Structures are given as structure tokens and as C-alpha cells.
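Only one chain is given next, in C-alpha cells, and it is the form predicted on its own.
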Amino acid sequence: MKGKSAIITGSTSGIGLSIARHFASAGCNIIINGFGEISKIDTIRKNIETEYKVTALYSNANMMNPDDISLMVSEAKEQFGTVDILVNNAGIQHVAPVDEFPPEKWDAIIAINLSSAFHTIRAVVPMMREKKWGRIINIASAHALVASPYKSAYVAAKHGMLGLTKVIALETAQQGITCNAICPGYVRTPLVEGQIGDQAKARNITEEEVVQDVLLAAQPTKKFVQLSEVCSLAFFLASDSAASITGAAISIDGGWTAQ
């Protein structure tokens, strides 16, 4: 990895950041991006600098805006010459009966969960084919791949997100480039932490008995995912050893869609 460059979006905190960080222990330049206290996430820039001596940068695009999609990529192939990996991770959740589901909450959810990816795929692809060699990575979810109630945006966006990753495989399949999904199960980030509130009050439940009886309820191993699990998938699918991998969507979920 040492030389390469790679944009992670929503990365911040949770999956994102740790999967930034594993990159850049690696010696890869990085861009990170997504919401949160400048100051912090200014420190958090220069920590991963000092750490591992490689370029950090932050971008503070809304993956809602495609223009701003664009000047993040602008500013990465302006800094780095070349985007070589694409980590695909920003998200957002909203927990409600489809009935009761906020019309701005899907629309923000498709945006930012769904098209945002495609804004950044179409982006870095011709970069990519120029130099016969990229790697892109959408962060899906085990809701690619199986639906829960009270998520109709979220589960929507991760199954789209899905065959937006099979297409782009098939697309460029000859030109050197890997498109694939990792499909995680619950890993307790503040995505997870947020929704388990949401959770708890939409089915009159109490946080601990939906983190027992709704969230691992659905993971044989009744475990969380851990961070450095999904860090060293993503990491793998980056790797030449993983040039063969191309539209897959690979769950890394304690059994859940096994069931």
C-alpha cells in the first residue's frame, strides 16, 4: 500500500476511521471525510500524520451534494496524482414504521447511503482504468442481503448498494479494477449506538433487551463484529492476493444470513 492513495467517506469515526487508519499504517495517503467537530477531527488528521508518516487529508463534503463529491475526488487527484482505493462507508440510519417513516429521512438515507456512491465510483473509475488498477470497496451490511423491520431506507439503500457493486464489477473486469460489498453484521459503532435508542422505542422495549434480544438476537455468535474484523477484510480486498474478488459481496456477520 505504501505510495497509494486512498478516500474513505464517513470516516470520521467508527468502521470508517478504523479502516483509514489500517490503510494508513500501511503507507497509504489518505482522505477522510464526514461530519463532526473540526477540532477534533483536525486532531485526529494529524495524529494519523504522526503516526504513520504518510499524507492525511479531510474533506469536508456532504455526501448529499454531488458537486461536493466531485471536489473531494478533485482535491485527492490534485494532492495524491491518482485515487487507487475507494472505500465506499458514509451512512446514516433512522429507525420507524414505514407508515410512520419521515419522507426527508428516506431521501437523506438514499443520498447519502446509496448515491453517494455511485457520485464517488463515477468519479475515480477513470482514473483507475488509466492506470490499470483500483480497488473499490462499498462498506454494504447484512441488510444487503436480508431486511429487518423498521428500516425501509436503510435496507433499500444497502440492497441497491449491492447491485451498484456487481455492475461496476462486470464494467470494469478487464481494466485491472475490483469492485466488491463487505456485508457486516452489527459492529458497535455510533451508528449502532444511535440506532439502538430508536430501536428500543419503536418496538417499547428497553436499550439492553434490544441489544440482547433484537441486535445479537440475529448473530449466532451473539457477539458483535469486531472493527479490526471488517479493517482486515477491506484491507485484503485492497491487496493484489485479492485481484480475482470482483462483485462480491462477502458477509463477515457471526452466521446472521447463514440462517
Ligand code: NAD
The other form holds:
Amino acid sequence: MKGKSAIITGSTSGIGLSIARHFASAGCNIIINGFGEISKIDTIRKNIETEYKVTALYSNANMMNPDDISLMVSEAKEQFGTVDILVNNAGIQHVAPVDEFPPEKWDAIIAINLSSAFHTIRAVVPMMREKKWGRIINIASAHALVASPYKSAYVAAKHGMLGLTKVIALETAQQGITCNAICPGYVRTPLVEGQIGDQAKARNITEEEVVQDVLLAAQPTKKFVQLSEVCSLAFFLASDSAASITGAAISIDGGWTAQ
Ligand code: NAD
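Can I get the form predicted in complex with this ligand as well, since the one above is the form predicted on its own?
Below is the entire complex, every chain and molecule, led by the chain shown above.
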């Protein structure tokens, strides 16, 4: 990991930020990306640089915009010479019955949660091919494998991400590049905090009932997946030990999709 470079999309918060920190702690130069207050993001970036003695850059690329994505990858190439590791993590959620689902939310979720991964991958693969080494890690979801009501766009995007993962794995299988999907169950991040309120409204139940009866009802462990567990899995997939794992959907969901 030392001296390698990684782009982690959607890494100003939650899973992406934890993965960015974890990779940086092992000596990886990183680009963090996502939205938020610029002063807070700059503090995060500077703290990572000071603590881990790596270069941590910030790209404000909007994952809905292919031109922004292209610029972000060019910046990484300019600053680091290449992109060794790509983590497609940016994602949003909207919860509503399909007949009330706003079309603009559908478009945004497909663009951010799925199409952005196509745009980042197509831009980094030539660099990885040249180095004969690369790691592409797509943060999918248990919802890449199974569905839940009221999440038409999210479930469609995550299932699509799994299809994309398999295609890229096949296309790069002999080039030292791997492409895998991590499929987490519920991790308590800002994205899930938002859903708790939305689900309560959609189902007309309390927020506590959403946590116990909707979210954790799906997870036999009855516990949220920990951020550190997702980071460790991503870190392993980025290592040389995982060279033969490609095109896989790896569940980390407390048994959810075993049912
Ligand atoms: P989060 O809301 O904490 O983080 C999302 C990140 O994406 C933020 O940095 C945000 O700024 C960024 N982002 C949103 N829209 C963007 C855009 N247009 N352009 C660039 N960045 C954008 O969410 P999280 O829970 O950490 O989710 C991260 C990923 O993990 C998502 O893809 C999500 O679907 C997936 N996931 C989360 C869970 C969970 O339970 N938290 C479970 C399975 C999968």
C-alpha cells in the first residue's frame, strides 16, 4: 500500500471517509471526494496528511457529472502519476413507493450510485493496464443481491453495479487488475440516519421501530455492520493477497442475504 495512490469517491463522510483514512494509515496517497463544508473537509484532509505522512488531495467532482469525473482522474494522474486503487463508494438513497418516486431522484441515484462507477473505471483502467496492477473496489450493498420495498432506484443501481463489476473483472482478468463488489448490510452512517426518518414516514411507524423492525430485522446478527469491518475488507481486496479474487460480490451483512 505504501506509495500507492487511491481515489475514493464519496469520501467526505461514512464508509468512504473510513476507507480513505484506513488506506492513508498504510501509506497510500489519496484523493478524497464528496460534498460538505469546505473548511471541515480541509481539516480532515490536513489531519490525514499530518497523521499518516501521505498526500491527501480533495476533489469536489460531482459524481453526477462525467466531465467532473474525468477532471478528477486527470488530477490524480498529474499529482500521483497513476491511480493504483479506485474505490467507487459515492452513493445516495431515496425511499418512496414506486408510484410516488420522483423521476429526478431516480435519475440522480442511477447517475451517482451506478453511472459514476462506469465513468471512473473507464478513465483509470488504461493506467492500471500500463502498470499491470490495479484494484477496483465497488461499494455495492446487500441491495445488490436482494430487494426491499420503496427502494426501486437504489436496488436497481446496486444490482447494476454488480453486473458492471463482473464485466470489468472479465475484461481485466489477465492484466493484473481485480474488480470486486463489497455488499454491506446496514452500517450506521449519515446515509442510514437519513433513511431512518424517511422509512418512518413511508411506513407510518416510529424511528426506533424502523431500526429494530425494518433495518436490523433484516440482519440476523441484530447488529449494525461496523465501519472498521468494511474498511478491513476493502484493505484486504486492495492487497496482493487478494490477486485471485475478482468479479466477486462479497457480503458483509450479518447474515442478511443468507436467508
Ligand atoms: P454517506 O452519506 O455517509 O456518504 C456518502 C458520500 O457520498 C458522502 O461523502 C457524500 O458527500 C458523497 N456524495 C453524495 N453525492 C455525491 C455526488 N453527487 N458526488 C460526489 N460525492 C457525493 O453514506 P455511506 O453510508 O457512507 O454510503 C457510502 C456507500 O456505501 C454508498 O454507495 C452506499 O450505498 C453504500 N452502502 C451503505 C450502507 C450503509 O448501511 N451505510 C450499506 C450498504 C451500502
